[in-house]
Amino acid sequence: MDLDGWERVSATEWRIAPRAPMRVAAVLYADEALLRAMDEKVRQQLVNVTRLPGIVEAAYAMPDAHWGYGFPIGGVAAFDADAGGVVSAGGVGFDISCGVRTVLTALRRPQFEPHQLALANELARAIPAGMGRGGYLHLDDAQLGEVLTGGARWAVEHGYGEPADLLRIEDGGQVLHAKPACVSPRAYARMRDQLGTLGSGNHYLEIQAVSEIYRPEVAEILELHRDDVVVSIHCGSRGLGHQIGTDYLQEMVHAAPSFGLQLPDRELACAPIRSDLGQRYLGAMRAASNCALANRQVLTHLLREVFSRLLPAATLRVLYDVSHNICKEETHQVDGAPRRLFVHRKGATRAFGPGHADVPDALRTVGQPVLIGGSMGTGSFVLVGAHADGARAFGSACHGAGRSMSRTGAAKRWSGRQIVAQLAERGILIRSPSMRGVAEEAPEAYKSIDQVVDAAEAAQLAHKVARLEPLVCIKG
């Protein structure tokens, strides 16, 4: 992307001033190298978002931004229902409530390494992964309805976890005001045997070691120390979320003229928040969020079972669980006054700072953990929110490294088997049912995770706490 049209506000903040038909500014957080490496479509999509009714303050893009469906991935925008604001299925995405959960193990790297191969093989057997792969739970519609209402809380109540887990999950593990009745029979059918599965694409379960500590006083509260072994799970609402996105995008496109909406891009299909369609989508989206939370909870249960068999000295406790494809109703200060807004985060995560009421009690002094997943051969990061009042991009930060090459391009360029062999030489064990999937997720197909996270910190979106190095990766 060239810099024409961008006003440089700082080393990591770029702005396009509003001009008709834009309603607000477009703001992108990145250093110059990251910005220049981005596709021109990121600018186009971000500017298109600024044209949606009821948008507040600005449309934002994170340092990992890349082209997506409707919104750029890494896009953040908030809408005021009282000002005619809309909710956009393209602003949430198809993998609703995809997110990351990081789990502490109470193990040190020397304790883990003798068991690395056995754990890699056993996790590959025990954790269902891959496109369309079903799991061990087979739920009827009534049971699925309970999952879509109860989220991770349903899973814990049914023996898949511990009550303490819920204290370290966004929304306490259960998103309120979900409406399972607004979810189509097709979406139900796609989820019937997928609870407790990773899925495909960039989803993974990864055993990691803490390789660097940047803020020791914060890391101590998060119980992170150099050479600690942790596990991160990255997945979402599987086929159910995808079907909800598909169903409502189609309905929103067809309904747009009846709302008087002139869409800058049909992929930005939306509906007024106060409309019946807008409310039905929000209810279905919240149901998908509960599905994703329950999914990560059941996967945590399967993870615990494997560790209990092979490494019983481990004690697995949830550090935090946060979603990054979501729309949430939140209160934010705008022009010095509190406003109730519907904040879309697509490929972006909440990053609430110290003292924020929505941060769990045990973590409130340091802020909400921000879990940034990298590629299978690089690393991941734990950060914490920087601002209690959500002063930057409505309290948001990036969610990963961000792709720099399409999956098709990566599969043409690299061999999955070669990648597995190369990473094994570095001590990183990859297990996947699809070698093409491994090629699509080649580490070189992503931006530099270090560069992205450094830009996020320089922009005061979040503060670095710890870097995590991959040891075992179970890929979908």
Second form
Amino acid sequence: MDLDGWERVSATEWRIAPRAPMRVAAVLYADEALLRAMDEKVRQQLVNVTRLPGIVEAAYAMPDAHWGYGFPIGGVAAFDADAGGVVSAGGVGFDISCGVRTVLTALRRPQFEPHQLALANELARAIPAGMGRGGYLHLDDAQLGEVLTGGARWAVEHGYGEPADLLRIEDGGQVLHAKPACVSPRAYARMRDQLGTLGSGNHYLEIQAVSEIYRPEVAEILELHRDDVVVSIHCGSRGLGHQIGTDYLQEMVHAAPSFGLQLPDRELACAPIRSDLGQRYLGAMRAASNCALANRQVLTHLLREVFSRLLPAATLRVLYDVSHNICKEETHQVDGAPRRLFVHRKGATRAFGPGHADVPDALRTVGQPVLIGGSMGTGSFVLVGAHADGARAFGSACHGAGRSMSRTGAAKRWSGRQIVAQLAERGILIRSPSMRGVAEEAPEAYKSIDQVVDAAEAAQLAHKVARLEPLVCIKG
Amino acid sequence: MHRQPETMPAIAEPHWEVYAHGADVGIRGFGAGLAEAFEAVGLALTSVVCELSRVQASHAVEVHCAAREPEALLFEWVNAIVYEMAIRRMLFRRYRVAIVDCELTASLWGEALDPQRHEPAVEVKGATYTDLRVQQDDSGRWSAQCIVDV
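For comparison with the form predicted on its own, produce the structure of the form predicted together with its partner chain.
And the full complex, kicking off with our chain again.
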């Protein structure tokens, strides 16, 4: 996009002052090159978000912002229920509580490398990935209802993991105030055999090595050292979350006139937080969050089973688990006073800084880990939140690289088999049920993750701790 | 060769296309009538998942949906196919649609998804309102389209 209309606040902060019908400013964190490379739609969508009732402070966009549905992906917006604030199904997205979990293995790269091929093959067999591959659990509606209330805690109580895992998951692994009764029968039906599955698209399970440490004192607390082997899992709430997103998007679009809402874009569909529809959506969304947390927990269990068979020297412990498509009720300082806000993060990661009460005890001195996934051939990053008081974008940072080329474009340009062969030459083993899927996820179809992360660091959204490079990638 | 069911309608292959959109994909169908354009959208949707030629039309599924206007009906229709694909773990190769007063009844012919043979590239999460359009051009030809989230 061109820079017209953007006021340059600093090298990495851009602002559009509010003028009617905007209610608040639009603020975008990125360097000039990233901003220029963004689609014009990002500005338009961000400005549209500023028009929603009850929005507080500003609508924010992260350095990886791109054209989404209603909200830009990489968008953050907070609403005050007391000020007529809204909750938006589009502002959370279809893949509710999609997120990243990173697991430490206590292995060093030289210990791992002799087992790389065997692990790649065994993980491809053991981890259900791609469309049409169900999980090992078959749950009836009553059992699913328990998952939707219990989250990762349900999974641990049923033998999928260890109680200590829960300490390293947002909300202790269980989002409160979930309402499984607000989830449609269709959403239940889509989840029956999906718990413990990766899904497809940009979701993955990846074995990675720490290739660089930027803040040794923080890395020490996170127990990350150069050449350590870790595993990252990127996935969400599967068919259940997709169906909830669809159901409530549609209901909110239809109900908008009854709330007196004039939406500049149907995808911005929302409902007042203090309405029956708003409360039902929040209850269903929290249920989907628990589904996502349980999903990543069951996948971690499958991962542990594979490592215990092939490389028993490994001890798998959760570093952290954070969602990046979610609306959370949080307290933030606004104009010097604490306010209870419903913070939407759509393709944005919560990034609470050192000392924040919601950061696990063991990590509180350094801040909450921010897990940022790259494409399969490049790298991923671990950062930590920069501000205890959520001073930037309500304590948020970017979530990934973002695409630079469409799926259709990538599938035309690259062959999946070639990509797998090229990456194998670089020591990266890709396993996927679909070669077209691999082509669509070609590393070069994504923006530079390094540029995005450097902008997040320069904008003081989060601090870089470690870079991770892929060794094995199980793609959905 | 697989023998198609006798109830299969003898129609020309409808005209459809997929188009690029950011991280996701657009689907578009054309037809002499609204129903035919919706049938073509179904084929475009299957082709987002895998190559159409890999899918056989051996089993039929019935779908019914309704809405207040054609665009809302398209949203319902695409989501109905997504739902049937998900819960039955099927892919669909032929669609026959009838629309009367924004009430749609359809037969979908397809087969059980076989990951090895179909190599599904992505799973469709749902229809979106982005680029959602149902329209008739000056020559009377219908088109129906939307972006799907994958």
